[in-house]
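Form predicted on its own, single chain, as structure tokens, below.
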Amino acid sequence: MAAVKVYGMALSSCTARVLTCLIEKGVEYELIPLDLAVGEHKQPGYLAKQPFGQIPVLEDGDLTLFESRAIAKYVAYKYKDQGTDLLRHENVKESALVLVWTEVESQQYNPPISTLVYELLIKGMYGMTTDQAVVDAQSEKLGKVLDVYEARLAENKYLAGNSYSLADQNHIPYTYFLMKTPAASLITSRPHVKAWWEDISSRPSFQKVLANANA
């Protein structure tokens, strides 16, 4: 069995985020499922790995983490001398970057975009109606966020600069989900935004955990 365990949804935003991450590292780990439907995230046997009751958490040995950013931090630097370089960490003009790219998609590109999911994609999924002045709101606080985007990729292939790093991975659960619904274009209507997306959604390690979520 793989030394890496990780709790949680396979195509859960979060939880896709550090198995992409693993993969992109070259990490066995094993996925052990969680039914949120009834409630196995709230049991105490599970709050007692995460006491907020969120997914996922990764157990590597006798270390047991959440939140998914730390955890995909904690997997890219732990193992930075196989696979993928994600922190640039051999040079520290580019893992600075990685840094304030990281907290970029965070702070200013997480909130909207998850918001526009909720009311776009998973509230359907409920039978729950879209609140539309919600979407229009939010949809215009991604809109400046990508403008800024397509300013930066027009000078650079990636966020961080030239090399693909957990800049721009980060970015991709939520952003697959986007793609899904009509915000879509929010993407598609700047070229090197559309550009990027294509380019980082199709890279083999995310492309496996759809693979293996569908299996």
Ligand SMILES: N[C@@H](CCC(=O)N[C@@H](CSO)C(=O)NCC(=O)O)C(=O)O
The other form holds:
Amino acid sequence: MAAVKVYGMALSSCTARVLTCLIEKGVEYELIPLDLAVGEHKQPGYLAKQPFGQIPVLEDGDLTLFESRAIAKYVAYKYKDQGTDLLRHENVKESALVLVWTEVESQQYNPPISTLVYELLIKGMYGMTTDQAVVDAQSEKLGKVLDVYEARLAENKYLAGNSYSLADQNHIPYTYFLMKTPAASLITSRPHVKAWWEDISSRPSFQKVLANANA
Ligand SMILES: N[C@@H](CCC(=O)N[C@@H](CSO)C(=O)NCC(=O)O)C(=O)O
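For comparison with the form predicted on its own, provide the form predicted in complex with the named molecule.
The next block holds the full complex; its first chain is the one shown before.
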């Protein structure tokens, strides 16, 4: 029985963010699936773990965590001596840049991309109509963010420098879903961003998350 338990849905973006990190760090875990369609994440037992009623939650012994980016940082720190060095903890300047670009993902990248995935992918799954005005506005916003990424990645193979880190990894799940929509061109039209995406999304850790989810 794995000491680490993850409550969530394998292919929901935020759960996938945590699973990718656990696999990249070589940490055994048990995924406990929750069915959002029937509201399992809003039941008292789960709300006691996650008061906002969202997935994922990670339990590690008597420690219960939520917020996928915080969980990923915890995993990357606790298991810093195994698997991929995601925090670049032996180089203070590199580790500082990991902090910067993980925040950029959360503060600048996530708002437009999560809205585009909702409008262009999620809504269609429930028979809802895409709001094209929102898509246009968020595409312009994400495009400006990606112009910064294009310049950064023209000088560095990865966002925090020349090594893969948690900063790159946190981008994978939502970008994977964006690539299934017409807004994929925001990524593919920028050569350095496109090459970066192809590199990070082909890593065995994320490929294993996809394989497990479709198993
Ligand atoms: N900032 C949080 C967001 C969690 C979230 O939105 N989870 C979604 C599924 S993943 O897209 C969720 O639980 N949706 C159901 C709901 O909000 O009721 C994190 O990073 O963990």
